[in-house]
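The form predicted on its own is given below as one chain in structure tokens.
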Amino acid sequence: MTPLEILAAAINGDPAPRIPIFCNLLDQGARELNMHSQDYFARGECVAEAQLRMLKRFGHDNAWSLHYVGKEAELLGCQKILFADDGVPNVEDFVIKNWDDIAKFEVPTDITQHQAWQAIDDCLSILRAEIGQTHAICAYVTASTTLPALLMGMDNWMELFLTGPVDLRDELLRKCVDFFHQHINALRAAGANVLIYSTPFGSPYLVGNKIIEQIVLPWMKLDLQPGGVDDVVYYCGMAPFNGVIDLVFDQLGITSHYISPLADLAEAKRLINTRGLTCGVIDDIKMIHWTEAETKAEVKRIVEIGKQGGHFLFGNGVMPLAVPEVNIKAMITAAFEYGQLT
């Protein structure tokens, strides 16, 4: 079977004979094909070089177009973006620099035409050649909820979201779904087939449930509903959620879930059941640390929670640069070893 098959298999029930297995390498493709960051990133050619090289000589499932998550407010007129070698590139320019900057905020009538989608469109057209029929191709797509962060900062879009004028915030977040239909239908269109669906006001750590039923679900469900969720993944940037699951099977329909290194897994792997995928995930953050027997042990504990009634896939979070090649080469190893069904 091919890691495509295998993922469906998991999403289905369906008999495999391993587990999926993600791994999601996303800063360390510049030290790959020793560029420094913004060069690296600035083309989109070797972003997808690096995504292939890395898929052969570790293995895992998955290849991912994503750039960096400021690429999308350089798409909505973000002119500076903060390129470091040994770090996340990071918004420097906010595009909405203070609340009167709402109403003259306009979203570009075709994104695609702008100068910015062309190395993620580059990136993707080669992915989709080259595994397209066999590997997930992971995309990115930031909320309508939580998108203004990266045009304002997150303290001041708090502000405006929890005690600014309702009128205000919901003009910017009309703006902001129209955004993401725009961009979750190209990357579509361009190749990618799994959608991580960033969502960080979707978890209860961050604003709580009632917060969540009664101003975020509404905007969520509109951010989803023109073009289903088949192939989206429920995720809160590593925030746990389980305690919407059922909330979001309910009311989006999404039945693939990201689980927070921080929740309890075996209760996520409960409330999902076989009504979808649960995705276990490691917390690659301390795997800076780690050792590699460490590391194995962790995935074998993480595994063996899940792979239990199938439905399960093993991931990661974003790796961080500063983990060492061989605990990323022990993770998928353990995951491999630990992740047979047959």
The other form holds:
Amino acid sequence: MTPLEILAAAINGDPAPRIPIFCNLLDQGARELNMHSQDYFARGECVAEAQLRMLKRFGHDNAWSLHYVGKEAELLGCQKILFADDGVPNVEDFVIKNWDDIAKFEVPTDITQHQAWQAIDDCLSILRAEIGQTHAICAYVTASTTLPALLMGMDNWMELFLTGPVDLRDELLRKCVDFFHQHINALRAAGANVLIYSTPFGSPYLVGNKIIEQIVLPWMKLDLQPGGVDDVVYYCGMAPFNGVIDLVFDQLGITSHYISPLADLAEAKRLINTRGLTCGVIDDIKMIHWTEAETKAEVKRIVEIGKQGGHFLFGNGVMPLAVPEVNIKAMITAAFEYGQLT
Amino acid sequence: MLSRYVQAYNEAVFETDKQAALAVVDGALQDGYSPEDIVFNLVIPAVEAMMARIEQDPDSNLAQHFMTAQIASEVTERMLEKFASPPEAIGKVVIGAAYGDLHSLGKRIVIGCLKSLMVDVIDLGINIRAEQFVDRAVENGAQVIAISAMMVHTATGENGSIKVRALLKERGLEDKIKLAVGGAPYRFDPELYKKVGGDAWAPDGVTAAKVIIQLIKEVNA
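So that was the form predicted on its own. Now I'd like the form predicted in complex with the partner chain, please.
Every component of the complex follows; first up is the chain already shown.
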């Protein structure tokens, strides 16, 4: 079976030789090609090449299209990203500097014509041609209720979201929904077949259940309804969300859930059961200092909780650059070893 | 009795309803309670109640922490202008986001809570070099340097807390200035603070205020 078929089997509960194994190596690609991250992310063909090389070396089931936090902000007018030598890029210039800017803020008519889109398209076209029929090609889409954090800073957005004028908040969210639709459609058209729906405001860790149900959920529905959710994974930026899993099933229809390492995985598996895919996620920040044996032991623990009854995937968060490669190898080796189903 | 205001205020904060919380404060003022009463018997106990609540229920949410801090600092600022005499600060903190880190939410929560708890706060902002942290702490006689880092590389990198610790050691300041760290990476690895040279850490902004006050007390002891 191909990795894509193994993933489909896990989602549908069909027989397969093993569980699917995701390894998210977004920032390691620059190191792989011995490039600075700014030059690396500017060239989609380099990102694709690095993803393919790492896929070959580690043997996991997914590759990543070009992504860093702030890429969406660039598509929406951000002029400055802070690229680090040792970590993830970061938005340095906010598109919305004060509430008055919201009225002036405009979503491009066609983001695929934006200069910042070209590298994503280049990357995806190579990945689609090389592994589109066999592997998961992941892309990251930020929910409309979280996008403003990239545009104006998390604290300013939190302030507007919780205490600001509702009409102004909703004006910004409407624009973000417009962008979201364009973005997810463009990613699908370019070849992404697993869409990681990043929605931290859909986690009870960030806001209370009442706010999720009354404010966040309606906007998530607007995000997702036009295109469907078959290829969508619910992800709250590593924040726990067990408390809303039923709500997500009932109201959004999303069946794949990327569970936080801080959450109770056994509880999540019970809640999701055979209705969908439980993704058990290792705490890869701890992998910076773990030994290979500690890494393998944690993989074993996670897989043993999750794989009973099928419908389970093993993965990591966003692998920090400081994690030694031996631990990445240990993680994947252990996931193959303990994730056997036959 | 102020107690009924305390309950209403706490509920408003817990529900992240800023307008309701401010209305409670206005009601208490109209009923003749002093600005000192409002701060010491309403706002500070509410921050402490949120601290206790977080200890019992680690799943309390970020919006509650944010609103606790925002409301507390706003009310405290308003009331301090009306105090008969300015209250004595219990200590001084220099705070900022680590070098390369542009996130300010966590820092803002910590600052809001500290101000309402009568701690002098010198906010250096974001993307702060290690030398700046130490120099400004020395200049201001701060007992604590607090460093927020929301990304793994800014928490663990050589130019962040690790360098601040090295500078404190090099300048013989480790007994006079303590180092507190916080931010998302520390939640995922609770032992991380030791590896980056921190004296203490906190899993959230409200608890951070409590931890920092404890460090101030240790230095002042």
